[in-house]
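Only one chain is included here, represented as structure tokens and corresponding to the form predicted on its own.
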Amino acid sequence: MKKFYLTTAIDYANGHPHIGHAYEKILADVICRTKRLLGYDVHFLTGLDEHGQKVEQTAKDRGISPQMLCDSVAKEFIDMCALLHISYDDYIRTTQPRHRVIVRDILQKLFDKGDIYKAEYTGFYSTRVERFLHEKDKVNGVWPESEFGQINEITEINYFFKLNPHKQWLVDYITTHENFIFPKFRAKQVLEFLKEDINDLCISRPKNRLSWGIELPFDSTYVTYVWFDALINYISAVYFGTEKFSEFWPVDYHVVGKDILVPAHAIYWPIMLHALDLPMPKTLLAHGWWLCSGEKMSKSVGNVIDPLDYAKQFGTDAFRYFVLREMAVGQDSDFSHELFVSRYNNDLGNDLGNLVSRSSHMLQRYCGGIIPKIMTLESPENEVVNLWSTIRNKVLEAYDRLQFHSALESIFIFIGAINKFLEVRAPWKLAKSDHPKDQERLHTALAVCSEAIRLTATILMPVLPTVSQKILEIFQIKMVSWENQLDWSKECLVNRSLAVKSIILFPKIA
């Protein structure tokens, strides 16, 4: 089987799940579900970043150990993934021994190669983002307090990882590998950052300032800087140096928010991998932000959306549908309750939910709950069959290009066509006729409708895994892959008994 490895940014153990975390996991999950249905051997990694000054300080403020804090936060994020039906294969925590061992091994390798050195440094340090700031971080000559919080000037001796010697290599790599950063306009931002010299990365913190971290293997008086530590998880999780690592590396898609693309994931991480003589990730996928009335969501502004509330109240699949339908991957998008309700009631309730409900009801009423055979196809039926061929190809291409909003738009065009087909054929009128030809049309119309619904549920599976499975269970179908399941079939559903008489998939929101 073809291998496929996807990683997400690991969440930081000093906060709670928000819509950005939820969207990133859902986006990654849909990509992985699609690949599995296409026959790939998928390894989907996510996890939690547990070290650093903010974690240590928050734990101290609460009167608990840093590990206790991380354990409680890990549960929140794991519970979020469960609620959102995130099908990850591995959940890594940077306090796990498997990670710690590889971090120390890599540090020693880079130290032995001369890529890590010790020096005194004076700089301005932001505890909020846990790094030294540079002139290029300033906006209109000052460091924004809203982004960096309190800033202190610090002079101390630390260990540094050489970045600048690799800068030209990285520029050349980004320039010659057009698929390395998605969307492509983000690559221009990275290259703009690289126009100037880049400071070497301070990869240590003295224990007298921070003790919560992975101890340097070559100096026990220091711990590893949290960002250097965290970026190694993507290789430690697949057991760097083992056969499993060689099976899955390099990463096919690394999914991160646009705010942490530069410098961490598009500069620090590639240079770290290059220094280790490892292949680069195939694509860094930087997604956008969810906004509220055009503004970034913020607790201080009071416009934060709790994704878990929406998933619990209206259903996980409805929430998954909304965020994928509304956001073009890589762009920003607005979230509003009104827009969510509109999508839920119109797309999911009226179009999809009502189609499944009334079709199953008519099959029970007019066919005794047994799906009839497709007889002679006339013009209305042929329009549906031909449209499916076009829609299927469009959707699969959109899935492959990560254009999930376009894929869903196409699917719901097909759903609209099925609903229109039912209005044209009007089975409730044909049922009143005793003419054999009308009875044949009645059975054919309901059979065509059933097959169209089966195909719709099948191709919607990555986005609506629970609802799609419920729909397929109505027809008593179990599906594990898309092989031979996306082709129009006259025989697939013939003589199957409906498992339920009626079903309401999306109760209307008042």
Ligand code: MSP
Second form
Amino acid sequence: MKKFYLTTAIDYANGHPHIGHAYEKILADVICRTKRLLGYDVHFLTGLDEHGQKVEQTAKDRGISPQMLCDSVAKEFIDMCALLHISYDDYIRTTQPRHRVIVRDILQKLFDKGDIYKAEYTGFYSTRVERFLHEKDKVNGVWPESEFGQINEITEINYFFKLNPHKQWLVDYITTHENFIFPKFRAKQVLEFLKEDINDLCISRPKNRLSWGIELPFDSTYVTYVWFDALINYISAVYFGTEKFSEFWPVDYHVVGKDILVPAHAIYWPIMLHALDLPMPKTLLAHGWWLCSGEKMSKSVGNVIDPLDYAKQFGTDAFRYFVLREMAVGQDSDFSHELFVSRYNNDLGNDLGNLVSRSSHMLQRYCGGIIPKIMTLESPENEVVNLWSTIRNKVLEAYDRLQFHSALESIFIFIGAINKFLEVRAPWKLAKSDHPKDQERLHTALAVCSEAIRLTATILMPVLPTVSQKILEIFQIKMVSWENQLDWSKECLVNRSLAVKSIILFPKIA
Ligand code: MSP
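Please show me the structure of the same protein in the form predicted in complex with this ligand, now that we have looked at it in the form predicted on its own.
After this comes the whole thing, all chains and molecules, with the earlier chain placed first.
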């Protein structure tokens, strides 16, 4: 079986889940579900980033220990994943011993190789982003307060990881591996960053300033910088240092938001791996940001979208559908309640939901709840059958290219065509006719419609796992793989009895 390994960013343990976290997990989940249905052996990793100053500070403000804070935040994020049906295989927390041991082991290796050195450094430090700032971070000559918060000049002795010796190698790697960064336009941004010298990475924090971190193995008066620790989760979770590791590495996709591509994932991480003589990730997938009325979501503006509210109120699948239908992977998108309601009522309620409920109703009424045989195909039926083969190929290709919004667009074109087919065939009229040919037409039309619905539910499975399952259950079908399941079949449903009398998949929202 072909292996497929995918990771998401690990969320900071100092906040609550919002739509950005939810979207990233859903996107990752859909990719993994698609691969599983295509027969891959998938390993899907997500988790929580638990160290650092912000976590320490938030815990202090609340009067609890950092570990207590992390445990309660972990519960919130794990509950979010459960509600959104995120099919992860492993959830890593950076305070777990399995992670700590490997971070220390890697630090020691790099220290022994001479890639880490100690030096005094004076620089401008932002607590908000927990790092020394570079000249490159300036916008119009200043470090924007909205991004970096309060900045203090500090002089400190710290440990540094050498980046510059690997710079040219990284430039060459990015230039010669066009699938390394997705979408491709982001590679330009990375190369731009690499045009000038890059500062070595400060990978330690003195314990008298921050104690909530992984102690350096070669100096117990320091803890590890949170990003250096966090990035290592991608290998500590998959048995780095053992034979098993090669089953997973190199990873197929690191799914992250565009804000943490440069410098963390596209500069620090590849250089860390290169210094360790490890192969590069196959693809860094940088998705865009969810905005609210064009603005960044923020607690102070009060425009943070709670994904849990939507999933609880309108159903998990409806929320999954909305975020994937609206956002082209890699681009930003604006969340609006009106748009959500319109997609829900129109696409899901009117187009898909009504199709399933009216078809099952007609099958009960005109065929006694048993799927009839497909007899002669005439032109309306042929149109549906032919359209399916085009749509199926388009959708599979779009899934493969991570174009989920256009895959869904194509699927809904097909759903529209089935609805139109029912209008043209008008089974309710055929049922009234005495002509023997019309009885055959009536049965064939409903059988074709059932098969088209089966195929729709099958191909929608990665995005709408619960609803698709419910639809397939109407036909008493259990589906675990796409093998032979996406081909038009004359026989698949014949003589199956419907498991339900009536079904409402998406009750209307007022
Ligand atoms: N802890 C770091 C990641 C370490 S990975 C080794 C972090 N955490 S985060 O909680 O701030 O963000 C987690 C993910 O959510 C990131 O990929 C980030 O880009 C994503 N999002 C946060 N806000 C977002 C939106 N508004 N929209 C879409 N995704 C965004 O960064």
